[in-house]
Amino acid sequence: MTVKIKEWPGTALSSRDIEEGRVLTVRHKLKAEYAWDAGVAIGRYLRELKNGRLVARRCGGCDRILLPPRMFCEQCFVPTDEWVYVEDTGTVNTFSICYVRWDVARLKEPLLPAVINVDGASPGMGILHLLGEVRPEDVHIGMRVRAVWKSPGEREGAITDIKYWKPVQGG
């Protein structure tokens, strides 16, 4: 059986032309900087985490508190109209038991990320975080957390400020 190949429209470059100088190449190191603006609602809720706090916005349109916070409700599109602060406690609803790392490498133990369902937060406005002082077999589904913050010099404006989330005794 023959498989015929199809060939594409154009002219095949080789590295002879490369090195010829018949291809216009540009051997430069690039310095490409950026900024990135979190804008209004987000720039809010980092700059409560860095006070240890979480805030979120109240949708006038459902009345659904959305966290992390943003300016329109997804659901009704309307204008949020109202900041509130919620509590650094939750719930877990969903979470993993991981031997790999984000960048694939090996974990002789394991990270715990979960969503945590925040309280005072409309169902369904999780947040993904990590879990500690924890061992995996106790995770469970349902398990009540408390957010274990940085000190207030360590912290930066990031949801790393939590360090991350461990059982509430009783709960």
Partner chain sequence: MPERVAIVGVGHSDIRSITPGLSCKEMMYEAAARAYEDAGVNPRKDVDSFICVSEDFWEGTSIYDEYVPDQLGGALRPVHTVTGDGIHALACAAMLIRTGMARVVVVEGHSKHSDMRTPAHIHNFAYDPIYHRPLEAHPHHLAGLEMNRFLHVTGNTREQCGLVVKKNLANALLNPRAVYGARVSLEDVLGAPPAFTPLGELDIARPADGGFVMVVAGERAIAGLAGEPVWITGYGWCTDTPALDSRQWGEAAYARLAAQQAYRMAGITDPFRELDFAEVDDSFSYKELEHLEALRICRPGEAGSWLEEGVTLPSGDFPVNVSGGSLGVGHLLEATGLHRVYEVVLQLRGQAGGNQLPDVARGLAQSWRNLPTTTGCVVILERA
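Positions refer to the first chain, counted from 1. Rigid core here is just the name for the largest C-alpha set that superposes within 1.5 Å across the two forms. Quick caveat, the model's predicted, so the values are computed rather than measured. First, how it differs from the form predicted in complex with its partner chain.
In the core-superposed comparison between the two forms, E20 has its Cα shifted by at least 2 Å. After superposing the rigid core, the Cα of E33 is displaced by 2 Å or more between the two forms.
Having displayed the form predicted alone, please output the structure of the form predicted in complex with its partner chain.
The text that comes after this line covers the one chain and nothing more.
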């Protein structure tokens, strides 16, 4: 503002102006719907979750057990060779104590996402899921955990067929 003009009165838009349609606004709601094909590997993985089991693929090139399963090995670039069931127990690789939910709501009881190295899969392979039945201050890297499954009737072939992973006694 210059020295000469002490005041510069203008009329700012208020949110009411927009709500009451006094200025032109355009609303467009995107109707984007998809039906992604899960494919051979993830399709079987999800079906096995419904059965209460975790299934992986073994690569004959590097002999790794890949979890989640995939039909090709990203390191060897060859098709993977066989289905292998792995345990529903594992070790916490890393975790975070989250006091903010996806919708930015503050949480008193924090969400505990963790990467779990699953027993039977190759080192560093496993699942990103949630921890439960544990106090946040007790969670630690290296903690032994076990999957807590929904009842067979509740399962639908989804990653949420596992409710969470809880500490194994003595872990």
